[in-house]
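Form predicted alone, single chain, as structure tokens, below.
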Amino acid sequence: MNKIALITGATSGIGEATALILAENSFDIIITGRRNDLLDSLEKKITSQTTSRVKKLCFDVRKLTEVKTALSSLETDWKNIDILVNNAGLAVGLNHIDEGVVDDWERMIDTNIKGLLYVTREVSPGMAARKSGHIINISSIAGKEAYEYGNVYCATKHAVDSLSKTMRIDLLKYHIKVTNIAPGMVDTEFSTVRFKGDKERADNVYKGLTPLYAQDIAETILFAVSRPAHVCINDLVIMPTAQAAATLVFRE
């Protein structure tokens, strides 16, 4: 029988690449985000290229209530959650903490945060009672790093490295895994939703090198969920070849 996971914001980017390949690799995958379309797509798409099942949850992780009703209206048959992947989160805005926009700060920490928090709380449960489960925790640079405009950004990603590094601590007694996982720049929708729709600002970030993708952090997903039960993953950071902190690139 299958291992189940469930992949937040898999509507795109990271979360839409780790749901196709742990489908490819006989993984039972249980998707979710707020944009239906896209979802109904990914649905689509995985049915057609794999023999592994999907079930399509839409909700949004910033409302505990829509959290605790999609979850639990998960049939008996998809309740055994072994794979959770924390992935859904964003970055909005570029203001100096003086000038920051209230609506950004907010929905930076409810998604990073309090939607990691909301989501990991219904499921983590289930996987102390079973003392078996993996989550992967979908934390950035900027959580190993501050730099300028970051500020609230920073603040939830260095916030998800601290989670992970207590919830390692917390479940270790149930045979949790806990990974953090810290990208450096990924070529996804992040840019442009940071620039709030801006895409030729967003574009000009990758420009005069090569980034990570998508596809990049879905394959180290798949490595960490694969190793044996005896191995756990703790800790990964990943950047580009040409990116050596934050905020230092090389562009040709």
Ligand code: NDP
Second form
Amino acid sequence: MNKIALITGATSGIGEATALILAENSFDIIITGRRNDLLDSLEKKITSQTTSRVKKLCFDVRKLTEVKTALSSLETDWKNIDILVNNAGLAVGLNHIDEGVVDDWERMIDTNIKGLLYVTREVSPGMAARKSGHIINISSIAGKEAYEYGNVYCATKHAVDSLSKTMRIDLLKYHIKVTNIAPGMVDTEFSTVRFKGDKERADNVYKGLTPLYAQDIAETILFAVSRPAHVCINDLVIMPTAQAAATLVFRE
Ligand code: NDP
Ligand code: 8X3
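What I would like now is the form predicted in complex with the ligand, since the data block earlier showed the form predicted alone; can you produce it?
First the chain shown before, then all remaining chains and molecules of the complex.
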């Protein structure tokens, strides 16, 4: 029987690429996100390109009742989640703290921290009961460094980094692996969301350098989940070659 992987934020970018690569490698996949039409097209893609089973769950990770309802709706043959990829997340806005937009802060805190916690709270008891499982948390270089204008986004990703460490400690007795992944620039919808739909500003982020692509992170996740039982990758920082630190990039 295939292992089951649940990926939050599978409608685009890193989550979508991860769903595809795990399905290609014989995992059955639970894909989640808010945009149902994109879940539908990903489901079609996975079923036409692989032999893996796919289950769609459309919910907003910020809404605890939606998270609970969606996860408790899983039938017996989907309930035993082996791999949880906590990927759903976003940055909104880039302001100094004194000019910050409170609604942007709340979206980031509610999605990146509280949403990750809500999903983990629903999935981890099953892993603990079965004494096996693997949780992958997508943090960021923003969870390792602080940079100008990054304030609240950096804080949320530092929280993810810290939660990865404490989840590892709390779940140690259940043989559950926890892996924190901290990417630098990845060319996805991320910057378009950060700049609230301003495509031109988003495209400028990746001008003059080769960024990471979602596939690079998906391949890293596949590597982490395919290590033998006695090996756990705790923490990984992965950057474009042209980016040495959060704000230090070399553009041609
Ligand atoms: P995308 O914007 O392409 O994907 C973000 C995903 O998160 C989408 O599938 C979106 O789905 C989902 N999402 C956002 N808000 C919610 C919500 N409230 N409920 C459910 N799902 C939600 O960006 P990336 O693929 O780049 O981002 C994935 C993760 O990687 C994020 O946590 C991000 O912080 C992190 N990261 C990204 C980097 C980058 O440079 N791109 C670098 C380092 C880390 P939908 O809109 O359908 O709900
Ligand atoms: C996304 C990467 O450098 O914009 O997490 O914070 S960065």
